[in-house]
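Have a look below at one chain only, the form predicted on its own, in structure tokens format.
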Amino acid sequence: MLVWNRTYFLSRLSVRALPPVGFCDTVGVPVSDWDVLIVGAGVSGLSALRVLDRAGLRAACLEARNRIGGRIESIHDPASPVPIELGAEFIHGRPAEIWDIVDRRHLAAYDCVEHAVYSAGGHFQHDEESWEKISGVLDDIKRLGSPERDRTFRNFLDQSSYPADLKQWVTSYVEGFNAARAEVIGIASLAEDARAADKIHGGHSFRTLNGYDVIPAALVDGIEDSQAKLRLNSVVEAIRWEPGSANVHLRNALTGERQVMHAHRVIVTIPLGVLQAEPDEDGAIRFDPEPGEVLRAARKLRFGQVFRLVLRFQRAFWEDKHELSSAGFLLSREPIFPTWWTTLPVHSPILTAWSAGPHADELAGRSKDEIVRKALSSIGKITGLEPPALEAAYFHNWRDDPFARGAYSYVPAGALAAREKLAKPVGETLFFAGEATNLDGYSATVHGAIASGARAARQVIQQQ
């Protein structure tokens, strides 16, 4: 999702595991008598569960992992001065879906330091005018991007008269922020997302001091007997359905035991990358019969790739250089890890490395040790300093995670209508949610995922 702000390439979309719920049936609710089964306990699935539970429907949420949160993964390391975010980190603007939780739970949310430093050829640039130039290109996209005149971002730049240097920087921005390829992503979706962000002050970003995992935890709060309705370690392998009835086939990730659960309706909230997987691939779900229009729509979209690495040093060595001492973001043209950010305004010896879109290709199949070495080489070249001893490196490979298969979705040129088809119920029985199905311009965000889960739940309730 493209949002103009000075908080550069932001990860969007862990919760500490709840006590595991076994494969036993919920007391008093026969396995064959669920109103709704929800596949996936990311924020979309939890949002759906919350709405359905409040409406009095008998609903259960099935999660393959041993924790809730999906692509939110917060590490609370006692040795770290702040929570370590391996997935979502930033609150984009002031979306009600998140700020209602922040206010209700009296959380500490603080403004990010958005001052960026450009590093090129050993020189540092603090030129505010550069941001304004990039912003001007994005404003042009908002003005020109429409479904009727959609084209790739690369084509848009090629037909423009922007200076070559500006084209390079804005390409790096769009590819990094959206985990996309310039020759694929369409300007119609970029424009739609940017206009939607304007409505919630999306140019301003925040972090929560408590860790992002408070968001999914808050969605569970208030659900009666929530531990019984959240079934962790439950890998859904197949959904066999007919109008008004569905059998969900699942496997216990710990014991291998298989079970079939029945419900009148199913809400599927798995990431787009998992929905796009072939039926025989690890983590994929087989549908019988296949919801053809939904799966065709899913294949028209793209699921971006990101490698994100959080490094904790003995000290904030980059602050040794005056030019970098107040930097919230370090932007460069390094081929693998071009983008970094600090924890400012909280001072800590922690840096996050970000490699997205085509930059991520070089890291596919690499070990964590190799990725760390490449990151250290990159930050050394960007800063011109020798990094001190590394105390810890935190990493989750979302690309190879069978229940994620990547970072978040984006829309190729000419495919904007696919999101609407992806969000359309099938046979009044299958419903789809998740950030890729958001129709409000908030795809690829946590608040967009939350909204999509609530939307799918309301669709179910309307069928009652």
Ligand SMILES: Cc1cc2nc3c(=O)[nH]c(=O)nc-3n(C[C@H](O)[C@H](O)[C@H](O)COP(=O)(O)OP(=O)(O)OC[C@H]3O[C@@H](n4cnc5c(N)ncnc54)[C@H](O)[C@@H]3O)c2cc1C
The other form holds:
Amino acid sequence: MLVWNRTYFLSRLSVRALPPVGFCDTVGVPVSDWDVLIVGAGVSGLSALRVLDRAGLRAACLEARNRIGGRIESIHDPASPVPIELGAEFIHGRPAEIWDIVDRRHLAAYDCVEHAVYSAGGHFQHDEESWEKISGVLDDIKRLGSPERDRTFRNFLDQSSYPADLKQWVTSYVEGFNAARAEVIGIASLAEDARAADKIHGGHSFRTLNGYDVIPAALVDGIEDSQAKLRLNSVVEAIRWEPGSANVHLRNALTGERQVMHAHRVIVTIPLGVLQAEPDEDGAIRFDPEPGEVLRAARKLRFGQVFRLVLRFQRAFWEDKHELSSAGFLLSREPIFPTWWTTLPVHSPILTAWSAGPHADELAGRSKDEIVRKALSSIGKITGLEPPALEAAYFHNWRDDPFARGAYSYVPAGALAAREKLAKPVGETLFFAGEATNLDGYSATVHGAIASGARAARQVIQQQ
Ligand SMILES: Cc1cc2nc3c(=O)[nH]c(=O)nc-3n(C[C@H](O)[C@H](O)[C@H](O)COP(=O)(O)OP(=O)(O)OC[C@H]3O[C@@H](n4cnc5c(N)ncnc54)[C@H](O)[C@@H]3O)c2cc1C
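Now that we've seen the form predicted on its own, could you pull up the form predicted together with this ligand?
Starting with the chain above, the whole complex follows.
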């Protein structure tokens, strides 16, 4: 329970009594004063910074990590023919938030090969027919899902007359894509997301040629004196506020030194998983007073889990099988890593293994070596081939990362209204952004996160 009473706070920080909200730090030294402080330098925080900066407001972004981008993490390994993505990889459709950047910065982006091969019992089935059936179910959800008649995806399937085989494939698709559990995720949010995706041709995916990290970099570009406005290694521990004034308490992740910064407004863009964390957990932020409605809404939503592993082999061994040589995706019923993809249309010896929702729970607490062993065993069974020696395995454990605590958000049945409450400003002083607060059906995406940051910045500007 996120109750932050004074005694608790003092025991946690072991410092002298807190000063009143205002212009001094814990030792009474004047602190810097900003119009707006933004917590988190993922794409939502950076997008907020960009909008505020352009509007002439004095804004700064406080980021716990030693890099920007948050859940976008691209590795540029000289030994790899393509950038390795440990977080977001795909641009889903044609969202203006990303394509405007791609066009403005003359970035290269290319269509992904969507062609999927289904592997079951040593047989390969090409996707056209299976995908048509799956998208038929998704169309039914799009038609039937509404907040008034919301129910879990599992319940929807149980009451349907789809063949058992189709139910299995579509469950695997919905759980894998949304990092969700079928018995929790609601069809109202699935329907809303599907309708929103249609507006931006969301069924089609792209990659940036030089890595997804070009997007956060582009958001910062053009911000004058950005080094002073972007404070890396700054872990926000507490926000003490009253209407129009907030003290943001932070710790330097490198030196442990503590500092207080003051602002008139704060935009909080931390991931839902961090917002849901208990106050004594690493990365969590204590609020005084608590934004009760926002925190209650946060607890109604879910933060999905994903384990993704990128494996670089000596050669693209799966292409030895004619049926797999043109596959963009390999789908299976493997219990832990059922979903894989290649880098096609770019040929490379790289495969990505994807384990999400209930599959991902199986991997909690396991070492990277164990996870790699399980992935190799899965791909051996899926392809029917012995994988050659592995050159490298790239992995980020988002679940154990205190500044993420998972992959991305989803909405349980009956909880669609919680997103709106999460996105509501509090006392004209606290504003919340980040993918989980996107209200247009684009949560859990990069473009949805960028849009949410811009929205929060506009809300702040309107109140100036
Ligand atoms: C494995 C994986 C695959 C994905 N694939 C895709 C994809 O293909 N396409 C797509 O569109 N989306 C994808 N996503 C989702 C996408 O990455 C996110 O929706 C988006 O990047 C979220 O941006 P954000 O700014 O809301 O949050 P974040 O990027 O998480 O930014 C929040 C920032 O807050 C910081 N922070 C947290 N706590 C504190 C604190 N106490 N003090 C200071 N800073 C703090 C974090 O370090 C982080 O930098 C994927 C995500 C994951 C994890």
